[in-house]
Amino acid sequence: MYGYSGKILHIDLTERKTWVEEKPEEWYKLYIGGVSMATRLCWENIEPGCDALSPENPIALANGIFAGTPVPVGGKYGLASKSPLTGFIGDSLSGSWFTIALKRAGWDGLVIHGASEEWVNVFVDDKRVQFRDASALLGLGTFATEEAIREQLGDDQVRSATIGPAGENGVTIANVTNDGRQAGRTGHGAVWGSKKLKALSVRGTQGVTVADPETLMALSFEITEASQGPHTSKYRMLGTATNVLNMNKLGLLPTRNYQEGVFEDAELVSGEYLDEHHKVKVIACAQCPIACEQMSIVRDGEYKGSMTGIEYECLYANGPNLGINDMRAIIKLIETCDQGGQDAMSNGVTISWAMETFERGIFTKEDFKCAKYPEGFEPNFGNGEAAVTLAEMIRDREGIGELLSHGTRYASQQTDKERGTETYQWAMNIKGLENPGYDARALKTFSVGLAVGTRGGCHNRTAAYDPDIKGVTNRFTVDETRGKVAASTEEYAAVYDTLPLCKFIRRCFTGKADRAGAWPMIAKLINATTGWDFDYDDVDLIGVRAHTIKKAFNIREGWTRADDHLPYRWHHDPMTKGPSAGYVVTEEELEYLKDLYYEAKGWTKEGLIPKEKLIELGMADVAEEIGV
């Protein structure tokens, strides 16, 4: 088999044993890699209905089909488990050198079972697996953990995926970090922490064999050349932070916990400002010719020396959404998250909920006591010092940080239960996952894409904001086309998440970010790597199957139509400023959009998947469990 080893490594942390599972080529043709294969491995190995933080919830990693090859932006892997935030599938992507090391070690994927009694660093050294004592690594941040492991092993080629103090402490919004990149959403760090898995380290020394190296090299060079042109210029120059001013202009920039879509100080927290005052350099992932990550530093003031990579999603969440206009405090906030190992998006949105709850008089200064401020402090919007302190309290589960460490859904439910309040009305999450940096009240297609998403509030699993923002659809209205558009963009995104390829390359195939432009080239890349005979329709089915297996996982975990929802605020509270003022997505509109979407997917009116649909996709075993 070309492009794959045909082998999945299983690791049991409880019994400290391993075994190898060999998969047939037809299985790989169905699930390919990335989040699709990782979810399928969860489907096969999880105890349905289990507690996400129990030993019965496995960790599944699946490599990319192009990892370790010349294919640009192909160095990514998928990570999946049942999410402790949502109770549904938690699927994330990360990339860079860890992915390539895993591929060179000869593994297409890993499944980690059980839980260790003591903190452990699992070291996959080609075919050998060591269970190493990780007690000396406890308390270290994510970046420091990676360096310490390389030092312990005396090999700077060892690559590690790690958790920081947040994961160790069971923070539900904790993530997993490797090579400065994060599998950043749905709470993977908490799952690793529950298993006492501090790190997974890999050393791979083998080569990667492809079917047609000459063709693959020629295609890769063509794409690399295109990636240095105008189609990626905004990412190369300013990174995704350039979206701050774009979203602000459209009235879609979440401000003060999504109360408005326009931030009066957007210029001070823009990608342009970041570039002029704070940028140190840009960094690229392995196999990436684009280099979008803006490494930024605080040069003066209280947080002098703080440095981390800045992207739009973490910038909006910890900047405008907190009402903070001081880029120095924002950099410190994101650094605290990245080194502590907690999702910067959920961190910012959760703190913004706490700030609004304080400003509405439900929380008081007394609620914010901590070792640093024994008398308490006042976390008003715009207070950067308070936000940094709250991020540290969340990481350490100190004081009110214990409540906030579980995200906005849990925090609002507990507060409302204990105080008889209705803070859920400004808890900005979908299915328990905090929302991304695009206000959906004036993005009607995107609103249904978010509501029905298998992951929760996520812009990466639906591309439905694209037609809304570009004017392909009227973003302020609803019509009968939106179900098809939402379904199509979701499956389009799932292709990239399954290969996986970074979506920033999407216009480098023909200059167009659509199926017609990308699918023929992607089919050629797959065929040159594997020797298969994929065509346009086969590529399309990659996305359909990827989304279907995630949806099937959720159905088996008890999903119902009611779980496809939007936050109360987006239904009832129109913004008052900017070009998106006055709009909401009414509950009637959302129900109509859901009907259209389910119909476009070929599902029942309740959003369940017919058996024949699953059988057509090669998922007969899944059909037996959840098909209708």
The other form holds:
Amino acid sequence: MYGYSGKILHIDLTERKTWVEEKPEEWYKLYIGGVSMATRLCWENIEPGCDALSPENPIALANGIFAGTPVPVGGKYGLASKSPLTGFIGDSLSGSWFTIALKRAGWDGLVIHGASEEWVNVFVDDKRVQFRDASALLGLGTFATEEAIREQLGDDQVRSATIGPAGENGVTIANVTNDGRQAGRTGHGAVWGSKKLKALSVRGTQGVTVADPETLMALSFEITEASQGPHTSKYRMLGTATNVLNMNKLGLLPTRNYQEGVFEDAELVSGEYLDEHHKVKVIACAQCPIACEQMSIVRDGEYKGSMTGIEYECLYANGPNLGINDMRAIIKLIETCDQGGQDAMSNGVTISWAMETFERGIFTKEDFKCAKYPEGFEPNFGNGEAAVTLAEMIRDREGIGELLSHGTRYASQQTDKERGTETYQWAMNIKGLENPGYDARALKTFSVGLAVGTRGGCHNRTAAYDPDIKGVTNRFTVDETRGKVAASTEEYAAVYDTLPLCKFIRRCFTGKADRAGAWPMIAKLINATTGWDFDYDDVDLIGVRAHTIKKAFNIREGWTRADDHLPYRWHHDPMTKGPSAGYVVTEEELEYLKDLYYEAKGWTKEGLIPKEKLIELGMADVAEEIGV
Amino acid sequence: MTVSAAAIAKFQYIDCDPEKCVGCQLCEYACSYTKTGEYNTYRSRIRTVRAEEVLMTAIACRTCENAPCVTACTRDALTQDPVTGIIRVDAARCDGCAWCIEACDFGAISINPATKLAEICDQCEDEDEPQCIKWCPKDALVLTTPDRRAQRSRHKLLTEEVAG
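How about the form predicted in complex with its partner chain, since we already have the form predicted alone?
Below is the whole assembly, all chains and molecules, this chain first.
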């Protein structure tokens, strides 16, 4: 087999033992890598119905097919566990050296079982596995943990995926971080913390063998050159933060907990402002010629010296969404999340829920007592220091931070139960995962894409904002085409998430990002790597299978049609300003869109997957368990 | 009469501009593939290094005059080309003792894990151009001499510091 070692490493933290599982080539052809393979490994190794924070929930990790080769942006991996936030599949992507090291160590994927009694740093040193005492690493931030491990082992080529204090403390919105990148959303950090796994470190020294290295080299060079042209200039110059002004103009920039879609100070929190006042340098993930990470620093004021990479999603959530117009406070907030190891998007959207709850008089100053402010503080929208303090309280589960550390669904349900309130009406999550930075009230195709999302409120997995924003579909209305469109964008995105290739490369193959523009080149890359004979349809099926295994996982965990929902606010509270004012997605519209979507997928009206559909995809064993 | 390159300025070497380098490591892939046919940055003769999140560069042999690695080699396996300054390793003499690595202030020498012999950048003598330079997506790598490198600094000083 080329491009793969054919070996999955299993690590049992309870028994402190390891074993190797060999997978046949046919299995790799179905699940490829990234989120698809990671989800499949999770499917195979989980105790269905288990508590996400129990030893029965495995951590599954799958390299990319192109990791460790010169294929641009191919240095990514998929991470999957049952999510403690949603109770469904938590599948995340992260990039850079860590996954390349794992591939060079000779492993296509890892499955971590059980739970350790003591804090542990698992070190995969080529073929050898060591269980190292992690007690000296406790309390360290994510970046500091990586450095400390390199220092301990005396080798700067050791790469680690770590959790920060948030994961150690059992914060449900905690992340896993490697090389300054996050496997974000869905609470992987909490799963790692529940297993007392502080870090997974890897040293891999072997080469990666592919079927046709000369062809792969030539194709990679071609794409590398194209990646410096106009197709990626948005990402290279201002990064994704450039979206702030675009979304504001469309009236889709979530502002003050999604009360509005227009932020009056958008200029002050824009990618352009960031570039002019805060940018230090743009850096790249390993194996990426684009380089989009806008490293930004605070140069004056009380947060002077804070520095981190700023992306649109983190920026909207902790900026306009909190009514904050001071970029210095926003950088400090995102740095607090990145170093503490908590999801910056869920962090912002949970704090915005708390701010609205405070402004409505349900929470009072008394509720916000902490060591830093013993008398409490008043977290009005726009108060940067209050937001920074709340992020720290979430990380440490201090005071009201304990409630907020579990995200908006838990926090609102708990508050409503205790106080007889209806704060769920502004808890902006889907399936328990906080929503992204595009308001779906006036993006109707996107609204169904988000509602049906297997990991909850995630723009990246559905990608259905794209046709709505580009005007391919009318974003203000619904019609019978939308089910197909939402199914199509989701399966398109799943191809990238499975290979995985960063989606920022999508226009660099031919200039066109659609299937016709990208799939033929992707087939060539796969074939040069593996020696297989993939064509356009085979590439397309990668996405269909990836999405199907995730959906199957959710069905086995008890998913029903009612779980595909939107937050109350998007059904009932129209915005009042800007070009998206006045719109909501009615419940009838959503149910109609769901019908269309399930039909487009070839599923039943209840959203279940027919046996023959699964068998057709080569997933007969899955059909056995959940097919209808 | 011919004038040797060394008489005009010091030898050419591959230099990386840390302001342009984004740390992607594609130079290492280009090098390891060119020199070994393998995708393995451990086999690269140019290496990226990152000291802080935003502080990174790539380093290859600097073709020092009176190269310390040559002096340090106890088996006379290393010789320096008098015209190009490129350090050559005699595989029959090298025993992988790594004295050359200790002598090199730039960390530009590595031991091949398979052959256990020292490997040093030869500026892709057998190719049209150094492949790392060809691949660098940010044009951070150049083949330069200390004199030309100094010219660049003087130019930058004039345009940025003086002209503002």
